[in-house]
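Here's a solo chain for you in structure tokens, the form predicted on its own.
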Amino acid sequence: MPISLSAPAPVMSQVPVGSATHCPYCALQCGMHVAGGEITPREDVPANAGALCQKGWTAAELLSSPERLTTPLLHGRPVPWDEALDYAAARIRALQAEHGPDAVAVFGGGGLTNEKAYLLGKFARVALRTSQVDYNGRFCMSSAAAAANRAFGMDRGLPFPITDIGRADAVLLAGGNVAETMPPFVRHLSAMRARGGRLVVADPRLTPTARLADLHLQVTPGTDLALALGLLHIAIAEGHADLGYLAARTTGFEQVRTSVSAWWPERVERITGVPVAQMREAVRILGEAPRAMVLTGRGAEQHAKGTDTVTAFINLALTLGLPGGEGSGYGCVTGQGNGQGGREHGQKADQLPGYRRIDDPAAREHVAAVWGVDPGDLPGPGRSAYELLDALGTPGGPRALLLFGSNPAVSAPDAGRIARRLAGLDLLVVSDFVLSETAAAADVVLPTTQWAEEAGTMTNLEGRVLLRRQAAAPPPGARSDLEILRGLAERLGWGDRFPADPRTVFDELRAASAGGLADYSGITYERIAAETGVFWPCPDTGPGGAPHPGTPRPFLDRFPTPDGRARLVPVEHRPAAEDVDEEFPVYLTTGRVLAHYQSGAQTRRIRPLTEASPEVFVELHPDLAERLGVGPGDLVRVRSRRGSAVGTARVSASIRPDTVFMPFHWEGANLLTNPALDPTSRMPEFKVCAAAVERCDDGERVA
């Protein structure tokens, strides 16, 4: 029988409309609003509290863009969306029934809303019955959320409010950006600079983010592990480890002193580059400061040991008996704009809503009976994003795909490859509301609404769950992902199962998260723009019960695993996946530029922003560009064992001479990248590659 709350929203309700929404871009989720084509930030969002980066400011400028999408495509040509949806669930009943449920697989993104992500998740398993499908924030936060699952009982990117940071007196920021990625996060930095606090960071390149540091750790890339057993190892044999906290709230503090007891300073120097001194010093500010935090980032995360990385940061917090504490702690800077609440509820191949595992049973029995189906009837586990989109096609792979808010054409690992992989579908559906370079190579291309023209909600970084409201007009002819599903649906026979006011299916999904460890039950669309968010866990009190508060700071009394203690887990340092060799002898490394976002699918195609960075380049240092006779402007071509790629040259001296880097949102950083995945997490190794650098003729573009 399906679940009810206590006090349900009407079955069809108004969507919210109002200026007050949120930002398209990053975790960070800043306020603004916007009117007559204009955004102004707003003041009563903590995450931004009135300021906005270049891309917030310039977001409204794609919602009137000429490359908007209005008609569905088929086959690259025009037609009604009747037409178009009848095709596609043609293709997919003629495909399942020759091949099997799992010949039709989905690929879901990190910037749906909460609705969106949850209603793709049951569309995949109750009218596709389909094991396959994952989401592109596999590729972001998985390692972080591995980790923290394993050490905590919980993935909450910040288990505290993002202005506790500005509280702390100390903060090692390990591989991340948030200068360029995300500048707003940077007010709270300085908050806590401006109070006397130390800021740390750990990243290869001296970045915006870097100059900002008291001390920057210029780490070899793929040597973050070393570096963390390095920095425990100094805490531990300095007298830094909080005893009492270690005896109190954790467990496994014993095998963890034996593991890092081989990771002397001086051998991790020379696996890092990271002098000793500076490694003390490091570990001095954080151990001497009343509150501290350790954050992680991409840098640390991107990686084929991506989990044990974050693990051996959150060991280091641990000993220092920071996380729990207002103002101290461990936290991921979540990346994409939805990367917490994506994840949270069921378009990740291994889990159901509200953060459940998909082969739990108790979990199969209580989302069953949300979704009115037999338990026995949900498939299990599938294969994760980049191992989904690899055996596109293949024997035994998927024979179609449905793709919503992702461009693995280019944000992909070895990009090339899963291009190849793209084109030998026998369908391939994108719904998107610009053709990126996944889209121009579909069969069906379904136009949707954007982030102003709808209404749903998000969770940023923080865990705090987030109303955008619907503040402009869609194009006639473009409908909401929600509306795309429900007309599939009932062309699969499931249409009464697929409501498409975002409302209702919020009040569905809270339904389905509560008794979870991201339980939704006790917010409303009401509790949140009242309270300008709410934080998970949030369960529903019932009739006449005081509404629960939400939870700020899940950590501070106890952690949710089964003895309430926090877990240090032994990990070990080892090499990257693919090191640097005769032929390729430069490490490459990739990541975010402040103008743009992602694959760019957005960002490229607003003015303002395409000319503050108007195409790829390459950095590298003075050394190497002088050993390799180029100069700024050149034209240079990497290569990897996967392929090639031009772009001009940057040289700088705050890169290591030993590295080049490249921003991922164009066409070529990703031919590159190493597809290597994490044991536990299946993140890609995007952050370090063995590659080879040349200058080439003008003009030159591709190998």
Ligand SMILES: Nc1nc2c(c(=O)[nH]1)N[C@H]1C(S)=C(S)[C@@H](COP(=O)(O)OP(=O)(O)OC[C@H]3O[C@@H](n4cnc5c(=O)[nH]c(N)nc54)[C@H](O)[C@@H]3O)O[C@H]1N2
Given for the second form:
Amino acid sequence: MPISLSAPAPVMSQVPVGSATHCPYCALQCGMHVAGGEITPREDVPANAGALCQKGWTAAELLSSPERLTTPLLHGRPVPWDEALDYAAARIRALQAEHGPDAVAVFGGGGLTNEKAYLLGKFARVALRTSQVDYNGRFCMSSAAAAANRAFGMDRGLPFPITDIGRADAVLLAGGNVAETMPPFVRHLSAMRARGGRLVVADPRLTPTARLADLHLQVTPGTDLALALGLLHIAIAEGHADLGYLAARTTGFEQVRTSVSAWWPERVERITGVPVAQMREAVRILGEAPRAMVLTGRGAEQHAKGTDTVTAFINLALTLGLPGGEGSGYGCVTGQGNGQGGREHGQKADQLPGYRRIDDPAAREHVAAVWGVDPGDLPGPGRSAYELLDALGTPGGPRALLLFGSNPAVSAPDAGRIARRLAGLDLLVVSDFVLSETAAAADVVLPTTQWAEEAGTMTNLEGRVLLRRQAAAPPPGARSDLEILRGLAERLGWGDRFPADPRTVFDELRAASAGGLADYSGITYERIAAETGVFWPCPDTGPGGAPHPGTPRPFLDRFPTPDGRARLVPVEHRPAAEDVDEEFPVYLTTGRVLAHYQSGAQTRRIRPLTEASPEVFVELHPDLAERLGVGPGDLVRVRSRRGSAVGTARVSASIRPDTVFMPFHWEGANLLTNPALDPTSRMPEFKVCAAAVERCDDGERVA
Ligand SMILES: Nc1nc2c(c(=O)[nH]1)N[C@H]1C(S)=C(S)[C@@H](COP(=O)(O)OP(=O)(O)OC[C@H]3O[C@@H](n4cnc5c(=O)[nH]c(N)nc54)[C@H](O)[C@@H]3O)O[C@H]1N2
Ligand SMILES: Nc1nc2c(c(=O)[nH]1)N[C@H]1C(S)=C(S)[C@@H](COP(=O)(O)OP(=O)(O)OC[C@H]3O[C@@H](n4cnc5c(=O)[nH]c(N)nc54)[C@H](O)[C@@H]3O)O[C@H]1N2
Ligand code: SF4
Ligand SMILES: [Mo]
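Next up, the form predicted in complex with the ligand. The previous block was the form predicted on its own.
Full complex below, order starting with the chain above.
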């Protein structure tokens, strides 16, 4: 394998061991020590600097939980590892022999380490030769990624260190509820406000985050694109456009100026429900701040027009002259633990490692050389996450699915339909450490090790590559995902290409990423440990060269576009894919609560978290509740064109009267959501669909 890197000779053991690691959950990747089942926060990691949220504090409970899987299951029956892997490999071979390579699909996750994400993508392309691979990151930040690529030529969640937020003078956060989704993030916003900076939050709900804000824009779900166009219209009209910056660092302003001219404030108020005076105030706050940031979360992004919505917010940031400055910029507040790294190493349908495009001949040649295969043997781009899940078991679709690090039976849009697709497969193989709803439907369940029992790297929301050390011994019986991939590869005749130790995989990843946008080749486990993380891109500087320092602020001097300039792209507002009508008169939006994580597979098995947040609820305004005859604690049924679900009513004046909110941590919310996809990012419309709500007197939980 032609790997030649001038890395310093390894000084650590092959698998770095030690108590200093990072949280298993979100993209903040709070630093923590894990020792003897006890968790203490680390002070040396800037993202959390000594803080953790409730999920982080209790994360060790699942390591020793009785619900932990330690034996492979074949059709529900405990079997030895060899039997489970032999069965899976034999079925894969038979299905591919009969239907071709694309009969087997792979689905990954943004919680997987860089090493796992890399090896999974390689496994799909080399051992299976399938084009049918994608991952749950499509459901997460893909709209922001598509918009950032279009505007800046590169997508790195926050293109600045998180501590820069504390140095800003104003922040607009559109559709993010960080007080619940990454609580230590609030410290950075508080640092900004303590210096006199001001916070504007756009959310249909007065969330704990919106309560911290100086100004809350209570936007109608699905209308952020109009809001951003309106803010830009006002910013230009009131002289806040930074013409010097626009001339020096961007292209496309004139077209965008023309395109927003029709988005006068009163028109935007009619669409968004945000009063003109508040829009003007928001623009004043941003426009008058010496340093300002525009940030987006899933509330603005998870729409069938998410890419254009984020583009409109980026246009606003560019017009104000923000991206590239210190303490200024645009950023996407992503997501899963390795939501950033997970999109760089090739588990996405159209990608190869290093954030390379799979349809780029030079990229194919480079990666094929690292993998020791012919570029012509690498498959082309496959289906996006929802399209892949929706094709399973259908004529012409994959017959088998290998799933690592996702629970789509709960988290996919229109999940009832996806559960039927999963049931129609000839083979479903799931690697997990608990019996998630998806694993419960699998033919083969492979019990895997957990975060604190493994080593590997994670790239946090700032683009900082971090090291997870092995802090605890795995239980007998569990195997790492890398070992599982190797075990399957051996049985498919590719064992020698699939190392199972993380450092070897990382060194191969470095070589595969070298020269790509997300270049990790200058990053080593030793450097990460010594520097508490290294920002990509960080190319290898060759023998004898001074090491590259990493890139905390990649847009400081130029943008990675062909002409070095950021691109403003004109976009137009359009209504939600499914608007309200007589039959389905309220907007349903979905999201998160503090105590639970994602599909809940992990946190619903941790007692303090289920005590804090025991069940699915439906948040609705007192006016709507009164009209429906619903009181707090009553069961209500929510119906959409796709299904119906029941939850406990939470009556609260903090939500818009035309909107109800459900968390998706339990089965229910996604029986309702609309899988309409963004044309560019293929992001589903999780954040808005039309629903009907009624009192439910029969006590039935999920109908
Ligand atoms: N506790 C907890 N923390 C998490 C996670 C978790 O599951 N639980 N998951 C992690 C992951 S993977 C992610 S992606 C992040 C997500 O982090 P966030 O983006 O902060 O989370 P959400 O709750 O999905 O959505 C944020 C807000 O969007 C609002 N919203 C809904 N519709 C709209 C709309 O149309 N416009 C606007 N402007 N706002 C809208 C919702 O009311 C909600 O308050 O959190 C990470 N952290
Ligand atoms: N309605 C609605 N739906 C949504 C969203 C929303 O806002 N609203 N948000 C979307 C977003 S942003 C996201 S990110 C997705 C997330 O939703 P999912 O993709 O379902 O994510 P998780 O629930 O984290 O599932 C991870 C699964 O893998 C297991 N696991 C964790 N780590 C590992 C590992 O290292 N290896 C292996 N083999 N398994 C592991 C866990 O036990 C769990 O069963 O949900 C999306 N769905
Ligand atoms: S904020 Fe995120 S990374 Fe930090 S402790 Fe909570 S879940 Fe873990
Ligand atoms: Mo996410």
